[in-house]
Every structure is written in C-alpha cells, then in structure tokens.
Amino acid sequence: MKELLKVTGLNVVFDTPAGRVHANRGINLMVNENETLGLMGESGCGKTVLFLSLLRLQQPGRIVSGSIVFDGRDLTKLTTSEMQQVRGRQIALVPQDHSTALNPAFTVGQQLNEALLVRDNGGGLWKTSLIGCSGRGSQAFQEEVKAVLGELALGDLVDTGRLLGRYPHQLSGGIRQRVLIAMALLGHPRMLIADEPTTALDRASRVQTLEVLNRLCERMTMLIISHDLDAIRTTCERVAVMYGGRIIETGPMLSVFRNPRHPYTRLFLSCQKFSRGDVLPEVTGDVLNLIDFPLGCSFHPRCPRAMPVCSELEPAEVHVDDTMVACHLYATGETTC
C-alpha cells in the first residue's frame, strides 16, 4: 500500500501562564492510502491538536520539532499560502459539533455553495460574495451538491425542497453532520478526518452516519477520532491510541480490540465496555499533568503492571507481533498484558 500520511516525532507546545503544555510528545504515526485509521483515547491526551496539527490550525500552539509528510511534502515547511492548497483540497474536516459548525445566518444551500466556490477560487472567503446570495448557484454547481448529497442518501430532500433552502436549526442532528461531510467532500479531498461524527447523535442518525462513513472508507483516505468503539469497530480497519501526547499503541483493529498490548489499552477499552452491572476497573494515581510530565513513563503512575524502569526510562516504541507498542513489558522480553 502507498503510504499518504507520515507524522514523525511531533511535538507540540503551548505557552500558558502555568508552564508549557506538552500537548504532543513525539508523535509517530502513518495512514496509506486508502485506509482508515481510527484515534482513540480519553480527553486531554492530545488527540485533537494532533489532528489539528495536521491542518496546521493548532494556533496557539507551536509545532517545535518534527515532521508531517503528507503525499511527499512535509506540512511543516509550507506558507500560509500552500497551505490554503492543502486544507479542504487535500485533507479536508468534518468537525465535531454539527450544532455550531454550520452558520446560522445562511442556509444550507448557500454554505454548500460557499464550500465550492471557496475550493474554486482559491480559499479567500471575500471571494465567494455571499452576501444576498440565492442558494441556487450555477447548474454546474447545484448539480454537483445533487450528487454529493445523494451520495450521502439525501437526495429525497433534496428534491422535494426539504433541504437546500432550510436553515441548519430546522435540520435533525443528522442531517446537519451528513451536511458538514458533503461540504468536505465537495472539496476532493485525499483525506477526510472526522472528528467525534456520532457524537450527540440519536441512535437511528448515527446507524446512519456510519452507513455514509462505511460507504466513503472504499474509496478514500479517513482518519477517525472517536470514544465511540461501535464506531471505530466498523468503520476502521487500524486503530492507534494515544495517552499523555504520545501514540502508545498502534495496529490492526481486530488485534487491538481482541489482545490489547499496553495496559493502558486494556483498561481504556474495558472501560469503553462497561454496562450495568459490571464491575467498573479501577485506575489509580492522579490525572496526567500535562505541564509537569513524571520521570520515565507518563501512565506509570497509574499503571497496574507498573515495574520500577517504569519510572526511570520512557519506553521505546517496539513492534510485536502485528502491533507497535511503547511498553517495558515487552522490552523486558514479556510478552502479555
């Protein structure tokens, strides 16, 4: 498989009155084309400024070391002005919250439009002259939005005027997330990235919602962050999972969800699965200080397999089996969680 995506030994800081943030420390990490990766793990361990990264939106953020090679270039080293190239063209967003993504002020119709005519006329957004703008746009225009939402199974709405002329509060949770995925997808990207895309969705908009991601994994790059293990489970095929601004484990989704290797791993998906009546796993020790990172590694403080180099040397990333992972257990020759 060709390789679209290289992120190697990334790191990310913020200035705060506190102390600095290490938001990202040392991220490795690689998507080929084609394939979708999904990224898990709890708030605050740096999932979404290594997305954001990505798109070089991570202000005020500071990109200090690292690369990200995306088709050949690194990210790192282009203008403002390439980058405009990039963002929505090449690596596109589906942001998380439907609820506040979409203007209020313009209906839907005229923000579909807004995502062609940006994508045609070089990213500058006092190009589009929207303002009094119909909605209806040229026929090239509103043919290509017909095909892109019918695609994505709205093509009903459409045609019966249900859709293109509604304000995004007079739209469903779902329809306004399948609306935000056609703005990025009316862009031709060579990835999508879609954050959290069945959050604060109902049960039958998020069956649905997946329906579309599933569709969409045959024939394009994707890059998936959820908390949502239904989510991941159908619609990746590799999974990585980050704690403290690293990557810990990475590998194929059926190997990391049937023998996770880290143990942070196993309890983040134990925890992914508790239902009534389970006994709930208990992590120890105080939440990750992101300013004041302890000795060796970040997770040893709660660690339940805990050994005393863990507190003394930060682990390398080590492959085993199938997967990669950053572990003293297996640089110590053992070989289960």
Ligand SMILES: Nc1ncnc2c1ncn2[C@@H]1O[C@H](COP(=O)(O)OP(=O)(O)O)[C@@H](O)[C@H]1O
Second form
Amino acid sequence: MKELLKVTGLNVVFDTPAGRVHANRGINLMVNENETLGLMGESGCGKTVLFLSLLRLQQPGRIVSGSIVFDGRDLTKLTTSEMQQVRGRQIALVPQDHSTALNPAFTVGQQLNEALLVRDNGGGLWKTSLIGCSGRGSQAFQEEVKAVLGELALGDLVDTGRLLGRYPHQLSGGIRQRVLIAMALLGHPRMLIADEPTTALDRASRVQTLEVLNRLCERMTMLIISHDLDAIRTTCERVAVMYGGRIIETGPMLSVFRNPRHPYTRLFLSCQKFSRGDVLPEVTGDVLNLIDFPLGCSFHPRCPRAMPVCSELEPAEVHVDDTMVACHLYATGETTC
Amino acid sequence: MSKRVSVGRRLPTLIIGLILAILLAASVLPLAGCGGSEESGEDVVLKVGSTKSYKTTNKFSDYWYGILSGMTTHDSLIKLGTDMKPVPWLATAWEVSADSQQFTFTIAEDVKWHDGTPLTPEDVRFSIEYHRDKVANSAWMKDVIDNVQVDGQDVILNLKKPYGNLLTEFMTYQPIPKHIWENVDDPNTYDGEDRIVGSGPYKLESWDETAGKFTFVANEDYFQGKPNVDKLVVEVFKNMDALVMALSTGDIDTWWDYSGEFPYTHVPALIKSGDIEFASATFLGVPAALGFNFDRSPTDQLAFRQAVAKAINYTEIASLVFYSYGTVPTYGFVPSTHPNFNDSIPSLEYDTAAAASLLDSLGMTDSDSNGTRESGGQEIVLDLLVQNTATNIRCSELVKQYLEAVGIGIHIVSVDSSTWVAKKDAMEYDMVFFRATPWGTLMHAGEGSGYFDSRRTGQGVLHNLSIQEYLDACDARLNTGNADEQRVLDLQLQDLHEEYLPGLALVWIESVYPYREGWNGWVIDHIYGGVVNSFSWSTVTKAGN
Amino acid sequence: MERHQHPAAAVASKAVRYLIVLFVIISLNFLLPRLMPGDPVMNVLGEEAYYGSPEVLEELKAEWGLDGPLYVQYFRYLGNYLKGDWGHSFLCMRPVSEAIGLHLRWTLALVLPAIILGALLAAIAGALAAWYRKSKLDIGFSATFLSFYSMPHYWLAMVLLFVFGFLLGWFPLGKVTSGDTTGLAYVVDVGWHMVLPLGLLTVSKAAYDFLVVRNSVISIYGEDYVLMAQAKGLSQMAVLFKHAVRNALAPLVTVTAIQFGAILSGTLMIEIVFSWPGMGTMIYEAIGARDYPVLQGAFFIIAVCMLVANFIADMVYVWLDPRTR
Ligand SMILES: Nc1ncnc2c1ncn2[C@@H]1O[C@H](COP(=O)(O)OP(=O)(O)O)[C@@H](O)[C@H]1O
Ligand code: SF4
Ligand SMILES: [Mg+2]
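Could I see the form predicted in complex with the named molecule next, after the form predicted alone?
Once more the chain from above appears, this time first in line as the rest of the complex follows.
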C-alpha cells in the first residue's frame, strides 16, 4: 500500500483579538492510496481547519509548523501557483455547507464548466474567463458532465440540460450537494476530501449521498469528516478521532468502533450510537476552548478516568495493537511516536 | 438544450461586446453632421476668440451673430470713424437737408452681393422699408420714415419729422439683398441658406455649432478691395478662462466681445507670457454708474444727490475695482472720447465734509447717534439695486461703505439680470447700479440721454429724468442734422447732467485689447469694441506673411 | 430567463409609478413660469417679444397657449407635451425639443461612457484594494479616490484644463471638435477633445463606486463560494474578478441609479469649463436668460433620463442577481 498523504506535526493558529486560537496542534495523519479515512470529533475541534490546511486555504489562520507531504511533495513548501495546481486537480474539496458553497450568480453549468476549464487549461483568469477558453466544445462538456452526474445517480433524477441552466438557489439541498461532489470529481483529483457531506441533508438525500460516497470510495482516496457513524462504517477503512485540535486516536475502523481505547472516543461513540446523524449529540462537559488550554491532557477536565498525571503532562501518542492513542492510560513508560 | 450552455459560456463575450458597442455608439452618436474645409498653405488666418452665445446664422434673430455679421458679411451705409465722425462706406456720400427731414445717400457703384448679384440703390431702398416693416427692433422707423425714393445711385429718405440722430442710427443697419428677402415675411424664422448673403469683406463659409466655430473667407470681389486677412475664424468659448488660456497658447490670435471689456484680472498673466501685446483706448461707455429714483424721497432732492456724489471715493474705485485702468469721471457722465465732449464740466470730487454739510442742510442729522442719519424721524436706509456680476458687487460694496461713512444707510439688493430689469421698470429702488454701453451713450439724443430721458423704455435704461428743459434739449438734438447746432446741444445735455444729476458715472476706463505678437496695424473701433472691426480688415498685417 | 418572467403586474405597477412621476414633472413645469416672479408671459416669450407691439404680443400669447383660463392652459399644455410640442426657445431660436436633442446627445456622450468606464475602473481598483486590503495598494487607491471624491468637480475641471490643456498642451482647451475634420479624423478629433472631461467624469464616478466595490468585495471575501472557488484551483485573479466582483456589481448598479442625478449635474458643471455644447451649457444660459421653455424641457428630459436609468438599473440588477428573479 502506497502512502499518499502524510501530515506530520501540523500546527495551525488563528490570531484573534481574544488571543491565539490553536486550531490544530501537532496533527499527525497518514492516508494510503485508495484508502478512505473517516475523521470524527465534536464541533469546533479543528476538523475543517485541518482540511483547509491541506489545501492551504486556512486563511486567516497560519500554518506555523509541520509538513503536509502529498504524493512525495511537501505542500507547505509550494509556491502559490504550484499550490493552485494541487487544488481541484490533486486534492478536491467537497465543502461543509452546500447552501453557500455555490456562487449564486452563476448557473450550475457555468460552475461545473469552470472546474473542467481549470483541469484542462489551468486556473488563470483569462483561461477560465470563457472568453479566453477554447477547444472545449459544449458537446464534450455535456457528455462528461452527464457521465459524472450519472455516476452520482443524478442522471435519471433530473434532466442534465435543465440542471445546467439552473441557478444554485433553484435547487434542493441534495442536488446541490451532489453538484458539489460532481464539481470535485470533474477535476479528476487523486484525493477527495469531504467535509460533513451528509450533515445538512434530509434523510432521503443522505441515503443517496451515502450510496454515492460508497461507490466513490471503491475507486479513490478519500478523507471524510462525519458525525454519521453509518457513513463512516460503510465507507471508511480507517478512522481518526480529534479532540481539542489534536488527533487522539487513529486505527482501523472496525478496531476503533469495536474497541475504542481513548476515554473520549468511548464517550463519543456511545453518544453517537443512539443518534441518527441528524442531531449532533454532545459529550457532556464544556467544549474545549482552543485559546486557553488546561495543562496536561486537554480532555482531563471532562475525562471520567483522569489521573493526577493527566493534569500535568500532555500524553504522547502510543501504539496499542493496530491503533494509535494519545492517553496516559496506555503509557508504557517510554514515549513513542 | 445545448444552446443554453453555449449562451451561458458566451455571455461574458456578449457583455464585453455590448460595452464596446455602447462606448462606440456614445461617441459616434453626436457625429451626425459635420463641416469640412480645405486648408491652403499661405493664407493669412486670423483666429478670434469670443465668449458670446451664438445660436444661428440668422442676423435678425441671433443678436450676437447680427453684430458679428455687421463687421464681416454685411456693410452699413456709413460707419463711425475712429475720430467719432461718420465715414463713407456703402454710401460714398450723403446729404442732410436744412430741416433735417430729408437724407440722401449716394450708393457706391460696382458693389456685388456674395452671390454675384449687383447691389443696387433699389436693394438699399428695399432694406430700409423691410427693416421698418418687418424687423421688431427697428420699429422706431415707422414713426420717423415717411418714404424712401431711388434716384439714379441716390437713395432718398423723406422723414415725417426731423430726426437728427438718423446718421448715427444708420451706422448699425446693413442693407440686405432684395432678391433673397423680398418674399420672406418673418425674418426671424427664415432659415434659407442664402440668409447669410451680404456684400461685406467676408463670406461666411461655415458655422459649426457643436464645434463653436465660424469660418469666414475673404471676399475676393469686395468693392473696397480684398481684405488682408484671407480667413477669419471665430472660436466660441463658454468661459473666459479657457479663452485666455487659448490666447496664451496661440490657439487664438485675439479676443472680441461687442462692447465688452477684457477682464483686467487676466492682463498680468498675459503680459508675463510675453507673446501678447495690448492695444488700448478710452472706453466710450460707462462701465459702472449710479442712477437715482426721482419718484422716491430723498433721492428726488438734488442736494441729496449732490451729497451722494461727494461721498464717493472715485479714485479708490478706479484703483481697487478697475485695477488702476480707471479714471475719475466728470459730472457730465460720458467720457472724453465722445464727440463734443464738454471739458468745462468739473470732475467728480471725493469730499465727505461737503457731503455731510449738504446732508445737514437738508435737515438730515444723526440725532440718535447710531451712525445713520434721520429724515423726519425716519432712519435713512436706501435700497441699492444691483445686478449680481462680480464687478458690480465689488463696486456696490465700496459705495455702501462710502455712503454709510456719511450717515446714509444702504441696503444692497443683488439680483440676476431679469429681476434687475423687472425691478428697475417697476421703479422699485432708491438707487440703482447700471452700465452704459458705447452704443448706448450714442443712442437717442446722445451723451447718455437715452438712459435718462423719461419717455424712453427698454432693457437697460432708467427713464428717470422728466425735467422739461432736459426733454426739450433732447428733442432739439433729435431734430437737427446740423453739426454746429448738434454741438451746442451736446454740450448743453452734459451741462444738464451736471445740473440735475440723474446718474453718476462712477468711473471711466481705459479698455485693453490683447492680441498676439506679430499682428500689426490694428485700428481700434470704439463701438464694436477693440481691434476686431471692419477697419482693421484692410490694415492689419501678420509678420512673416 | 426560463420560467422566471417578470410578472406582468410588476411591470404594470412600475409603469404606473413612472407615469405618475412624469405627470408630476410636467405639472411642475407648467407651474414654474407662472409662479416665478415676473409676468409669466414675459417668462415664456422672452423680453424682446414682450417689449414688442400689443398685437404681436396677443398673437404670440395665443400661439404659445398663454391665453384663456389657467385650467384650459394646463390641459392644452399637457396635450402639447405629450404630442412632443415642448414650446419654442427664444434663447436657442428653435423649438425646445430640437434644442434639447442637439445638446442632450453631447451630454450623454460624456455621461454614458463615464458611467461604464467609471464602473469598470472602480470594479478593478475596488476589487484589488479589497483583496489586498490594508496593503500599500489599498491605502494608495483609497486615498486617491477619496481625495478625488472630496474635490469639487468644477474646480478639478479648471485644474485639469490648466495643467493638461494649457501648461502641457496635450489636450485642447475645451470644446468638442476643432471643426475642420470629417469621417475618421473627426471621430479621432472628438475623442481627443473628450479625454479631459471624460477622464474627469470617469474618475469622479469611479471615486464613489470604488468605495462601494471595495466594501462589497470585502464582505464577499468571507463567503463560502469564494473559498470554494479557490479550492477549485482558480488563480487569485480569477477568484477575484469572476466570483467576488461579479457579486459586488449588483450594489454598484443600484448606486449608479441613485447617483445618476448627481452624475448628470456634475457633468453639467464640467461642460461649462470645457465649453462642451451639452445640456449644462444650455441650462446655464437658459437660467441666465430665464428661458423657461428650455428649462421646462430640460427638467422633463432629465426626469425621463433618471427614470430610464432606474429602469435599466432594475433590469441589470435582476440580470446580475438571479435570486431576485
Ligand atoms: N477564521 C477563523 N478565525 C478564528 N478562529 C477560527 C477561524 N476558523 C476557525 N477558527 C477556530 O478554529 C477552531 C476549529 O474550527 P473548525 O475547524 O471549523 O471546527 P470543526 O471541527 O467543527 O470543523 C474553532 O475553535 C474556531 O474557533
Ligand atoms: S490522558 Fe488522562 S485525562 Fe486524558 S484521556 Fe487519558 S485518562 Fe483521560
Ligand atoms: Mg467543520
């Protein structure tokens, strides 16, 4: 198995009037080619920031240290224009909120076409301006879009020609979400990162979207943020759990789901089990404030198994069987990475 | 279905196209109709700047073009010479009968209209009758001219009554071709292309209203010989600043405004620029004058008017408002360049003590010591009606200061020109600021009498003096064509101005006329205002040509 | 487009509103010379006619509808206006409609390109300033446009004429054409004469628009679809000018419609400085001469222009923002 993405020691901060927000703290994460990884964690723990950092779109946040090695290249070292080549064509994003992610002034067709133009001509203003573009007959475009929409089970649901002429506000949430997925796929990316792709959807759309994701994960590398355990269970080979800007547990999906090791993971999964994905269940206690950290393990104020050491020393990541955990309960005396 | 997408994709192209189309349309829109002319190398071209508002090339309906045509395309029978005496023009000679009831003009031979038709005495006869019958502002002729006869080259006017000022009046009337106008009932609305045909030294080649430009070409067949300047271009500006800049850069050679004064404020900059020279002459009119309402008290009292005359600091007005181009006038009103100027009349004098004692003698004293005198218990505060031009406002502020210094309160009523006319006609003022144009001072019985004779009406005149002695003098002057009698009456009229003080000249000025270095031989015309006039056409030369 | 046709009712109500405005303007126009100081007959016919003979005056009164009771005059006036008979200008010595036609096109020749070029300039500068906000570029643009915005147009026009026309001699000292050219040379000549007044109007129009665009782009900057456009791999400039600016145009159009009157009056002032034969010089002269027929016609046509501008703005707004359809 080939390693496609490896994030090491990633620190992302936001400087705000209230103080410095440590949104990502020493993130270590690895994704293999053709693997699907699920990222879980309560709201505000830094998942979206991590995703945006992969595309270096975390502004106004700053990557203060760490590396993001994608296909052998450290993305943090690329120039702006090199980074543009990565976006959409290497790593494509399916954003968190489908209702605001499409430009209200352009038709679906125009926005999908733009993704194609970026793939074929690059992202320059002139090349994508529809004046400067050439060589993409509308016929070829139509067919390609049709194929992609077919793959997303939209082919029979709506008439492609009509859909392309529509503006985003004229579409339902489910269709918009799949348009966004189609837009991502049109760039022929090596890796798809989807931020809560099923959260803001009604039940029927969620089921359909899930099917789509299911099919997609067969053939490409994916990183999915989700609270929907069904979604994670059906699509992901591995999972990672985030808390307070850190990844506190990673491992094979089945292993983590059956035998969660970190106290937070346990709590999190037990809450989620009873949810249907549409309401976001909460682990009791205050959500962590990412500006002022407690000393030691950031979870200790809420942890049912906290020990004296937990409020003094930040736990290191340790390997337990096939998973990695950051918790003093599993400390072996020697800290490993 | 595929159509929609391709429209969508071409949309920005369409937008850009549309913008370009609009821009193009906007700039091509006004292009309809444009004049053209060819340039020939060696021509002497004179470019004249003007700020007047020209609208058409109908000399009857367009006041300003009418004046312009009078010194270019059209000739008058006689003109006012530089010595202020009539000189022959289309009429080579003229004769006035002893009773001033018959005027005979001998018309020059071999004069041609611009279209090649000969100009005949019959044309002249026709023109006089045409003006009398059809032209609104020539209505005075109806009262005066009985009939017009042609006898060989002579045109004989028989008047209903003696009219001594007829020669002066005729200096501004230009004959028009009978064959063009005889069928035109309303000259104001006639828009035939031949309406510009005259007999003058220039033919109008084009008038481009949008460009604001007249092009006149020399009349090769002019009866007095082809003028020196081959081509005369009049460039119209909407503001004086731009005109002065154009003069500085050489875009134009000189400036012309009928009876206007070149603004002194621009003179220093032009002198500094080095390429501009100035001709100068005493202005025939009165640029700032103070008139009195004889229907109101206390301005109806002579002693009060005399007190006002003594309270004003004329030297200061001349230097502050007229940049030292002004001089102190006399009580006679009209300046010294006038024919028959009365030099025995004393100059106006600034003497506040004399003013105060005159006011005291009228019983106007400041008994409550508030700085303003009272008359019969009433504070004396007078309305001073002023047209709101810069010169007027500055000048009236000074006058207010002077009069308040001797205890006469002044309330300045500053209004636009039409309101000024309305209030003036309704006699709603105690004192009024006015100006007399060169032609205005020659009107009526001359010497500025046109402004004061109570029987006159019109835009700029005061018609405030109804003393029988004055009216008789005016009538006598109007009734005589005899030069000696005229002289006696002219002197008398000026004496009467001193005696009754219907109005005060506040200043007389030296007018300056800028022109570009290299032009020589200008003649100054007091009436048409400056170096641009009919006389200059045959004398002016350009160095190097 | 598609099924989103403007409902007929909306169009009708708009039309009714416009008609009411026009009706009010025409009525005010009717009252204007009759309420102003002085004899309305003199106000409408001019002094020269007034000082003429009584028969002529009666004749003229009848000809220009100044005889009879006021309500008769009013309805006759209304009828004439609708027929396109706007009276006769004694100042311009031609029918008012003709005089206005002559001058209006020159004003529009400045105003229309100035609006479009000004909006373009503002869109580009405003977008760049917003994108690189707080940079030197932003501060430079903002300071420049703000100072243009706060300077009186009339004064700026004089300065431009003095510097570029007089001192440097690059451009003519006003007017629209030198007058001796035809065809293409004429177009070039007019273009050359247009540079200063058009440039000034463009910049002063852009000065206000700049702030509008800058603020809208800054607020749009935080929108998800801008982030998404970047995530697609578009370059900074493509994101800025395709996605951000496009959505900042709608407020720009609204502002332009609201500002149209100000732009027009600004143009009128500038025309006098540049001896431009547009509406401004005509109105200026007409005020001086109390040529009420011309003033009435000018007010009417300006009102029509404002309504047309509003109508176009409405249309463009709908076109720019599909959500309003
Ligand atoms: N633009 C921003 N400015 C300041 N703080 C931010 C910004 N974006 C995100 N954060 C902070 O980063 C933290 C992580 O946010 P996010 O990644 O969106 O959480 P989630 O896990 O719900 O996706 C939050 O606490 C939030 O306050
Ligand atoms: S380190 Fe301590 S506080 Fe943190 S999760 Fe483990 S046991 Fe709980
Ligand atoms: Mg999130």
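Rigid core (definition): largest C-alpha set, two forms, superposition within 1.5 Å. If you're wondering where the values come from, they're calculated on a predicted model, not measured in any experiment. Residue numbers count along the first chain shown, from 1.
- Core-superposed comparison between the two forms: the C-alpha position of Pro168 differs by no less than 2 Å.
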